[in-house]
Structures are given as structure tokens and as C-alpha cells.
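The chain below stands alone, shown as C-alpha cells; this is the form predicted on its own.
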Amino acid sequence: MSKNSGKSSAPRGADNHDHLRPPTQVLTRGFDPRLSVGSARPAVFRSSTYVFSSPEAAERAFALASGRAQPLPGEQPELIYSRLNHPNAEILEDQVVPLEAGASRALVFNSGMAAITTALLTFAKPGQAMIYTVPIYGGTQHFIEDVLAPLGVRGRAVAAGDTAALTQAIADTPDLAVILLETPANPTLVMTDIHAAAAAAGRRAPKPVLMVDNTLLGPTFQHPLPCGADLCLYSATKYLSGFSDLIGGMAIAADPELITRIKSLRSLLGNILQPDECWMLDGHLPTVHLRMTRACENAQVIAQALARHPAVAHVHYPTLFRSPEQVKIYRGQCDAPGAMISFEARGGKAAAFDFLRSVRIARDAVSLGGVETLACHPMTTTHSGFTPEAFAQAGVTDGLVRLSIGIEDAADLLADFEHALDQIGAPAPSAATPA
């Protein structure tokens, strides 16, 4: 690593931080103040290109970046150009690792979709197949069906939570290269068994890469890598950042070779996160556990109360699961239920719109994982590109409302939701009437 950055040149694991617990490691590893004129926190390195210490160092850096050579143990090649890598990305990638149990390396992107698409393009080639669970984030499904399929990558959708169907699909899909699970599913929160998928993948030769989009539960409450996943994917925009002020993505793995392969394509595509956003995201990481714990506590109170309201037909939330299989999966791979709630409003789309029109503290907006509470209608927003058949398969109804619970006072949020639910069916205010 270039000596003019703030990142330590010591080998990974050699900085004597690995014995520390994750909340401490996030604040201590990956950054040496001595290399940044004593700054207590990383500076922002906005340079587009970097000066080599020697021609030999330049030759070695390009050989490593191109894949013509492999790094020696503990070797930190010098930086070349910020499309390939830069100090703020390397610091961030080191400091996010301890948040994800079982991880050894991470790679940062300029959006969650960039992380997902780059990972899929790395491991799924024309003539091969991939399996993915549905429902899944609408952008991911669009990429699989409308970009990968024309390129010759066959996608096979399996209903989230159907362990038997998923196991069978993994066993009998020819040329299977990738399995992509989104668990909990967006927006129904149906959970898929990572252990079962990993076991089924392990019986294949060659073994397909098992990827888990862990955005909805985040690294605090679900740990895909110890469950057998090969790759953990995030929209870092959500809980990792948590303040709705930047867009980012992350890929995290236990096997560093997987990250090396994805990094090669990231360098070509140029979808690395820029220095300023890396610096911002790095500053948000120490509060991930604090923010998520508070939001989860709020969500548990609110989910239980919503389930009792007469305007609500059903609440989707892990501690309210009725299916024995869903309860088993939740208890087997999650530490807490998280801060995402979906509920079915009695009265369909009109009722859902009445609710969204009437909330005052919660904001009618897409995205999730911020300190503020957000609410949206998935059928007409995040999943609006689905066909009627896809909506039916995914269980996304016209009365479904998705809530991302924030860190406000739970009593205030609950009062806001109950007031909004009470307005369902009431005449909408006219344009001349103040809301």
C-alpha cells in the first residue's frame, strides 16, 4: 500500500486487533494515524492518480492489478489509479470486515445494485444457470430477467421459504453457477434457509457460489457466512450507512479469492465508491449496532400493536411468524427480528394509500435502514415492474405497506401509525384544505 495513505502497511491480521470485539475493531483496524499526519480519523484522499516509489513498484502494482501475478503473504501493492482502488476504499473495506461474522475481506461499490450486478457478472457466464428466490428486490429481478437472460444466463426463480423446492432446484439445475438468496425477502420478509441452501450447494461439483443479499437484516442480526454462504451482499445505503445521505454497496466474503475475482471486474467497470462517500460511510460504521438495536426495539413494539388494529389484516414480522418452518429458519439463522415490517391493510390499494397519505412522522419514501422511519407501497413503487403473475408468486398484494422503522420514540411512531390507520376510508382532503 502506498505510504502516503492512512492505511497501515502491516499484513492483514498482523496489527494485533483481531483479538478485539467487532465494535472495537471497527474503530481501530485498517487505519494508522502516523501515516496521515496524526489525524485521529481518516482523511479524504481525492487524488485520481498515485505516485510510485520506483519503476519496479509500478511494474509490480500493474502485474497484481491485472491478475498476471498473485500477491505475496502480507504484500500491500502500491496504488495506481482511483478507478482501481484508493486509500479511503481500502480503509473502509478493512473496517467493515469485523461487522460481518466469518469475513476476511470486503469490496465497496458505488451502489448496492453495483455490488449485486458485478458479483453476478463475475460468477455467472453465458450458458450457465442461476437460482434466485422470489420475491426479491425489483432491480435485482429486472437485471436477472432483462440483462442476464439475453446474455445467455438462465435464471430459475424459487419461492422464498420453500426449502424443499430450493433444495431440489439446486440439485437438478444443469450448469448451475450461482445461487442468490434474499432473506428476509423484500417486501414480504419471508425467510429462506441459508444452511439448507449451503448443504445442497455443497453436494454439487463444481460447487455454485452461494450469495445472500443481507440488506434487510444487516450484519447485526443475521450472519450468512457462518451459515454456509460464500458471499454476503449489501446495499450499504441502508443500515451500514443509516443516515440516508449516500449511495453505496458492499460485497463481503470469507474466501479472499472470491473478492479478488470480483475486484478484477470492478476495476474494469469502474464502479468503486468515490473517496468522499467512503469517508462518510466509514464514519457511520461505528454506530451500526447502536442504530439497528434501537430500531429493532421500536419495530417489535410497533409490529405487535399493528397486529391488533382492526384496519390491519396481517403483519409480516419475524416474531409474528405463524409457519413452523419460518419460525425454525428465523431461530436458526437470526439473532433478532430487525426493523422492517410489512402489513396488509384491509381494503387493498385504496386503504394503503389512505394510510400513506395520513402519516406525519413516517415519510412516504422508498429505501430503508435510515434513522428516520419510512413507509411505501411496494406494488406501485419498488416492485412496480412485476407482472401480475410475479406479484402473485411473490405474495405482493395491493394492500401491502412496507415500513422501515427508525430510531424515533416508539410511542410517537405508534401514535402516528394508529392515527393513519384510523383515517382509512375517510374522505381525502381537497387541494384547498390544509393537510
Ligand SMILES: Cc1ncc(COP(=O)(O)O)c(C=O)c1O
The other form holds:
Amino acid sequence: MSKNSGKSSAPRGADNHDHLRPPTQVLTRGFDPRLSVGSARPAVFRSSTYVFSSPEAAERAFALASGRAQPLPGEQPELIYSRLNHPNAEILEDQVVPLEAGASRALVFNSGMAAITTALLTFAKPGQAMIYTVPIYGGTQHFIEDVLAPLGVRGRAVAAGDTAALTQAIADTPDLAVILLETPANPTLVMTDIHAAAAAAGRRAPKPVLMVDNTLLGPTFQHPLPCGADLCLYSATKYLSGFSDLIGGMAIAADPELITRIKSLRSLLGNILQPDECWMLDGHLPTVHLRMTRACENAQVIAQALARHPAVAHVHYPTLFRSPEQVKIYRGQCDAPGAMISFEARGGKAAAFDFLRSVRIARDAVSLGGVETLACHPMTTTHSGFTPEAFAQAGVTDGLVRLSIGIEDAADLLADFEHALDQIGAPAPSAATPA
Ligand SMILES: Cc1ncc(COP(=O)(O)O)c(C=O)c1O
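The block above covers the form predicted on its own; next, return the form predicted in complex with the named molecule.
Full complex below, order starting with the chain above.
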């Protein structure tokens, strides 16, 4: 058995994959089968610690890992200990880079929240401020309000999609260290202008770090780095992984220095993704464009059909946006509308619950981005901690249903949804019905 990890030891850039297109690179970069007894796909390396080739190599590995020395061009430091780094993380991090336009380096985490919180803790320090768009994922909002605020980081919320307010806030917030955009926003898919945020951030000195939670449309349909963002953050639990079988996160940047800084905090917090989950995610990654493209094709058909159904008051979906500003942002930063749809059922919560009780193919579950279609009622689940004012600001009404469209046959899904919509208001079947 080869002692080597299987991680390609060729110097970055010299392994000659950079000219290849992303769907090819994701299968060829970062892994050399010759170093793993010829295995065509990476093996899992469950070691917690790694044997050094010499005491000098150990000394060098520690000097590099602690930042006391900088790597020479092409130098591959020896592995130390799996809380810092391990082969399956390295392989996965190399393979995700070509999928994110403009990226140079990535880091894997054991959840999307781990990626977001570690990035925020790296760049937002006590006495500084951060701006974030609302609505934003509930866990992110809790962290900003309940963990960062007591640590002395001032959070300033700006309504998603309000370009003027965001530009103004970026210009006049003192000691601004971080801007975090979640676009599109969950669950109403309101979009925030990444170019405008980047331009405003560029007028500040020192420049704040612009982060985008790209979970809903990336890496296939939205590319924040070429729009001027510094960091893409992901719940890899969703589309990157795509099979609802693991929890993971990613941070991806154009500037490798940002990744180096986040990595040093990841090593202390110990929230790196474990080898087994890296291996699973690495196996799911090459199909992310295929899965997202197919799910998006399904979603476009379904969004249009839902918009025509009499039981549906309104459909939130990018190609159905009515606001000229939202249409402009969508066209300026997205290649396709994606596979998340929200709709308002006529008849409020009772109607939404009737729909959820009646679907047979879609499952009533939170999360999103899997190959299977999921449906949920945000007001009573994902967003249930909101105040009435926050519901109003986020556009979360009691009739709102969120759909994460999967890769099933679109006609089957549509028939399922139309049947479920037709059940709204129908009397519930009695449990005591005689046979
Ligand atoms: C947009 C978004 N960001 C971040 C997260 C957190 O990700 P995780 O559950 O992988 O920690 C989620 C989870 O639903 C999400 O929807």
C-alpha cells in the first residue's frame, strides 16, 4: 500500500490542468491515482496523525503551518494532524476551485454554519462593524446578533435588494470590516446587487471583506468573485453535495491570503470536514452542474405552471420577477433562475398545510438542493423564530410554501403539485371512515 496520500504532489499550476474547463478539471485536479495504488477515485484516509519523512520535514511542516515560513514555489509540505489538514480535505479543496469562477483556493468545513462563522470571526474584530442583508439564514442571523454582538462586533442589517440603502450603509458605517450578502435571499429569492456592493466596498479604505453566501445559486448559476466579491461561502450540505446525505461547508476565494487567514482559525476551532464526508462530497461534486441544470429546467416549467393555478396567489421565482430593479440584478449576476421556488397559497396557513399534507412525490422537509424535491412552510419551520415585523420585512406570509425542486421527471412533479393544490380546502379524510 502506498504511503502517499494520493493527493497530487505536482506543484499547483504545473499539473497542467488550468487550461481545462471546469467539468473536466473537477475530475482531474488534485488527485494522482499513481500515488494511491492506482485507485481511479480517491480513497478515504482516516488517520488522525501523519508520519514525517524526517525530523527536518516535521520542523518545516510546523513552520509552514504556523505561518513562520512561506512555502517555496511548488512545495508540498508534509501532512501533520487531521484537525489542521488531511488528504481528503486537500483533494476536495483542489477539486472545487475550478467550479467557482475566479477562485484560487478553497477550505472545507463540517457545516455551512462552520464556514460562515469561521469567516466572520476571522475578519470581524471587537470594535468593528459588519453589514448583512436580511432576510438571511436564521443561524447566520443568530450568530451575528447573539454571538458577535456581545463580543463587540456591531451588526447592521440592510434589506436585501435595496441597493441604495446598502451603498449608503457601506459608505457611512464606521470601522466596517465585513459585508455579508445572502443572495438570493431565502425564502422569497430577493436578490442583492453584488457589483454595487463591491463598488461601494472598493471606495472604503481599508476595504471591508465582501462575502456572499452563494448556497442557493452557486457554483453553477451565480459567480460572485468575478462580480467583485472576496469570498464565496456555502452550505455544501445543499447543491454542492446534492444528495441530502451529509452536512458540510465551503469558503472559496480569489485571494489565497484570505484563505490562509481563515484556515488558521479553522485549525484552532477544529471544524474541518472529516475524511469520510470529504470523500462523499468529492464523489458528488462532479455532477453538481448536471444536477443543478436538470433541477433548474424542472423548476422553470413548474414555476410557470404554478403561476397559472387558481389556488396560487403569487410565485417567487427569478424569471417571474416583476420589479425592474430585481430583473436588472438577476440579469447582471445570474446565468439561470435555479431550482428554488416559493409560492403564496390562497387561503393562508390552512391552505399551505393542505398542500403539504397532499403532496406525494415532494417531501415535507426543510433543507434544499438535493436530487429529491422538498417542500416546507417557512413561517412555522425555517423562519419560525421571526417577529411579526421580521416576517413582514422578509415577505414571509402564512400562505408561503417553499419548494426545492429536484431532478425527478417534471411532468410527475407537476401532476403531484396540481393534485395537491386541488386538495386545498377539501375536507380532510376522516380517520373513522369504515372500510
Ligand atoms: C443559505 C444558507 N446558508 C447557510 C446555511 C447553513 O448551512 P448548514 O446547515 O450546512 O450549516 C443554510 C442552511 O439551510 C442555508 O440555507
